[in-house]
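What follows is one chain in structure tokens, specifically the form predicted alone.
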Amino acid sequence: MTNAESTNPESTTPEPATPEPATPEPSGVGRRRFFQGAVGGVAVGALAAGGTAWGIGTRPTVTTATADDHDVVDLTARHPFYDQAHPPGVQTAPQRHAIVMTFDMLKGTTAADLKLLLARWTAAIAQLTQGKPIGQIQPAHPEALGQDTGEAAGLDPASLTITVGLGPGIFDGRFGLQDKRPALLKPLPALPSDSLSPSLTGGDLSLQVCADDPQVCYHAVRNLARMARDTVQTGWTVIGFGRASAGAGQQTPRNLLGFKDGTRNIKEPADFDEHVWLSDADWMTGGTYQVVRKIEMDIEIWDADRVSDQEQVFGRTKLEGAPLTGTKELDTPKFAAKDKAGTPVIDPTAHVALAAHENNGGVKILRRSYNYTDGINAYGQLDAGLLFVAYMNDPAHFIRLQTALGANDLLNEYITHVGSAIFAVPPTPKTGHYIGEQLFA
């Protein structure tokens, strides 16, 4: 067991009561469509990445805690999904490996067709969290498909948990949803610094899925994509390695800029209450809402700057990550501090100064980011970046910090935003319902 996860509040306690298997997979499949979507999004940003850095084919080590360890990988860890407070992938620290895809319902889909595949993908998610499979891996019949795919067989489950989201299209008429949209969701505005591409924008669902083992990882959304395919379209996918953001417990990592990202992020409970989860919201109440961004980096610039102006940039310093006004990396900055010719240490459009909570009203969001790679870019150069996932309990809130950054961020120079979406987090389900389930009542 991690130091993180002993003091994280999702952390596994005993499993739930084992959940029915899910639906078996209709015949006559869609195969073109499947693999046009899901395998040419995944697999193919898997080769692109060129596999290793983001460990395809690998297996991590069990390792045993030492004295000196933050981050320990304990890759029997489970966590449970069944009657939860809150959805999970939220609040559990944040795993080694990611994976955000997205999904667009397919036209002439109704609104039985996105209960079942809720129903579905609820019962899938019950086992496959459970590092148990969706089905039949080899069938009895030799000509039968298999429910399951099969490469997670034998493997731990890695601290797996799947956040399903649901996006603004989903209430925008086609299914009879528009009494049931939640009070927030709406798509995000035009934001300064924002470059998206259509094809890297939007969804009506989204599935984030997170372990501590690559394959474990992928195989779960490689199966839910495949149980969707005469529903859904795939849209955008983005495979993230390396967390790029601290939760309770866990040291804090890197992005790919070399320094150090989520030393401010929300870890207290009790800041969770206030900016992370919805209270009397309705069918909502206990979920949240998410905000995915694709964020570039112009990372063979950024390495030709030297670092006391990468430090600057930041706001902090490199190697240790305190704010420029301090010695430590906890150390709370001081925005107001000046050196002897009067000038502001932290230059007051430095990242951490435009991000911090002090400086927006209060304003906190939970930040779940991975770093991500998708091989060399047309130019020759790295094609690299942060996979941003945040969570809050008002849009506005991501809003405001982001009009911030964009306008004014020194880091602009060196990123680029060229993804976005936002979607409603339901709360979990309570055993025998699925995700979503009021919203049909």
Given for the second form:
Amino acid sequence: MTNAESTNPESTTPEPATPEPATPEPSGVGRRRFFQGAVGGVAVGALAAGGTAWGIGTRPTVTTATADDHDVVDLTARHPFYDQAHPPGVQTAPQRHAIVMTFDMLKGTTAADLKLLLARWTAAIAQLTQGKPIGQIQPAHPEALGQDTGEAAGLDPASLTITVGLGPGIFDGRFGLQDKRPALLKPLPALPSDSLSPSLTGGDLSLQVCADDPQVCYHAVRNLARMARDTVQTGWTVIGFGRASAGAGQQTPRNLLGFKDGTRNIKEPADFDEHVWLSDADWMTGGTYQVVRKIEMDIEIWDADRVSDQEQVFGRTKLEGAPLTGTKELDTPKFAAKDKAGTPVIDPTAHVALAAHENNGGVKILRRSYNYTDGINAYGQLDAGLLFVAYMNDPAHFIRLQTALGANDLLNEYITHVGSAIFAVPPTPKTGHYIGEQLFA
Amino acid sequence: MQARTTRRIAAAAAGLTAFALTACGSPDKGGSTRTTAASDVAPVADGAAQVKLTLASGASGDECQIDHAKAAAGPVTFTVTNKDATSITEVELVSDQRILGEKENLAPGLGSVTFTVTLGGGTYQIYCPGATTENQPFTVTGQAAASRTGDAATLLASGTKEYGTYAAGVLSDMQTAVANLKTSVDSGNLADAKAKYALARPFYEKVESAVEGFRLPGYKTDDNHGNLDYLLDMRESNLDPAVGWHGFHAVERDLWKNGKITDETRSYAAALVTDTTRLAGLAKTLAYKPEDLANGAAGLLEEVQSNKIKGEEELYSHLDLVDFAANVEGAQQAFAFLKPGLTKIDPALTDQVGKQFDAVNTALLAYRDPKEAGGYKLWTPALRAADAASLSKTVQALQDPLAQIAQKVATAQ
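Previous: the form predicted alone; requested now: the form predicted in complex with its partner chain:
Everything in the complex follows now, all chains and molecules, and the chain you saw is the first one.
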């Protein structure tokens, strides 16, 4: 829930930031399946559409999506995989669903095992992102196992992207790769308010699998885990069901606290180059660093809080998402503004204030988070929160923001960071090559 | 204990013929037309004909390109390179459904791999699952190959015979052990009966996948009165009210949960002896096929994952790890009898399965406890909560490669 800020928050017509936007299948026009994003997010559509500027105090009661709602999903869309400037699933406009799963290399595995795993994963990812199975679903021989488990047969690619991360453990000496360690990759330090569960922490490898169809997501992560079982053990996983960060051209979605998340997220290509992508970083050039956090929300407690207090916690209005010093979502917060009594309008410990780049030496990170639920917890409460995923070219930027937030954020009363891991995301391979091939050169 | 009561009497069904994977008479449409220089005879270098297989992305899908589709009889070396074909991960050289040589785990960027086979004159198939043309003919000119004495098929056949002897021996031991259990139950000594129960358990668990599915003559297939697996090894979780409690777990329930031996307990123990004798008699008539051993071994590991790990098998006694170890031992035995033949078919898989068996056995070592009846720690809910996930993952790493064996050995006959 870090709120990295955008240099150009007033921009209402951001350029599409993804260099190679997803392309619909040319042959698939006759069976293009569109559905309105409004199904699960009526309020989102109602708010952002139409451009109506609602001021504070004029609580609109609109509850239906308007006709020019442009948050539409095209399940036939697919993303190219090989020969891209940057790894997928980072600058890519966030899809509707996500699964993050971590893996640990089995005892006794070698660099050769890791190399084979990365090559096999790469080939499979190339297949999956084009909406193809990774092998025979119906084997030719009756005694044979299916190479692909089959549950995505007949489904469209749904803009699937799969992002592979390498954890600090890959470079700890077990595989003789110490010399290849990405310069800034090391385990995150303990941060204020951390309440991490060991079973939700760390990992040698990560997969971030995103798609507009949850079954496409699950099929991908399941098959990648399956083919790797002789090399890795599953670590921990979070299944996200709704995006909680917007990409360029997308409406700002909401987290489960009901507030817009990512209004000031990185969207401009120039910001990606400055804050996300690694340059001049040896074999990691073009890649990035990924931080994953599982953040529990105290749903019932939050729901019992009056909205005006919730707005103080965030520093924004609930429905419009405007800073408390403005009237529209994209208004720039005025952190110095005070009311007649001399009290800051936006509390200095409000979430938006602590996360703002203006208050953090210009630091920005890309947030690409998803809402999640694990059902009901041991206390009979709704078990839900935010699968926070962020990308940055220096993990110190995340550390700086989370140090400030963890120490003082008003939101800490309602959230708990229970899972955490960091990974290096290598650059995308060229055709005929695989992710991380430079490690074994 | 069987998870699927419909499981066929696999071992006895001799009629299950191997499906014609790559029958010579039915190549895919398009056959060999895709290969341009395919009519040339492969050049000989280093004492072997040299054939290059290139896996490449083509206009209509991934292709398996052969530079020479003919070779003279003798050693032939296939060099396989995956240039950029993401859908092809393996290549096989096949003759009459037998896999003569293969390479798996192919992926773009990994470099070239080779395999060499000595071929007699005849027509072979190069099988590239996932390619636009999956089967392509490969012709060898010259003398036909000599008979295959000592080859994979022969080794597998003798392995299955030896396995039959092993299974019969296990069931014979089981007869002794359940007779001892009955004697102890009859005497009314609760503590001794518990110890004898623990000693009797492993035998059935070693071979159950190979012998389950037997039905007594005269019963319908859906009547558990005639289902020997039910009669011997039913659990509370699959209790059929029409038939009621029977076998090992009825005795277990009385000894541990009820804590006393009744006349009913004695009748359970007596029936256990009778049913074991029937099973041992029936098992002697079995002829196994290599894939029966492979599927049986995989089935035993399924038992571990579905029942033992969860503590469902030995609900009252918590002796699940005793059964677990017996399942693993039985699976390893079946694998051992296949190993000489399997090594010829797929040495890499053989090696991998062997290593994963070692890993499971190593993991099990941590639970040895000579003070407990059966020799293993009790699989209590507390221990399960702490250790089940990691133990299950270790078994899973064995289960996956093990499940691939059946196809290998079935196609080698």
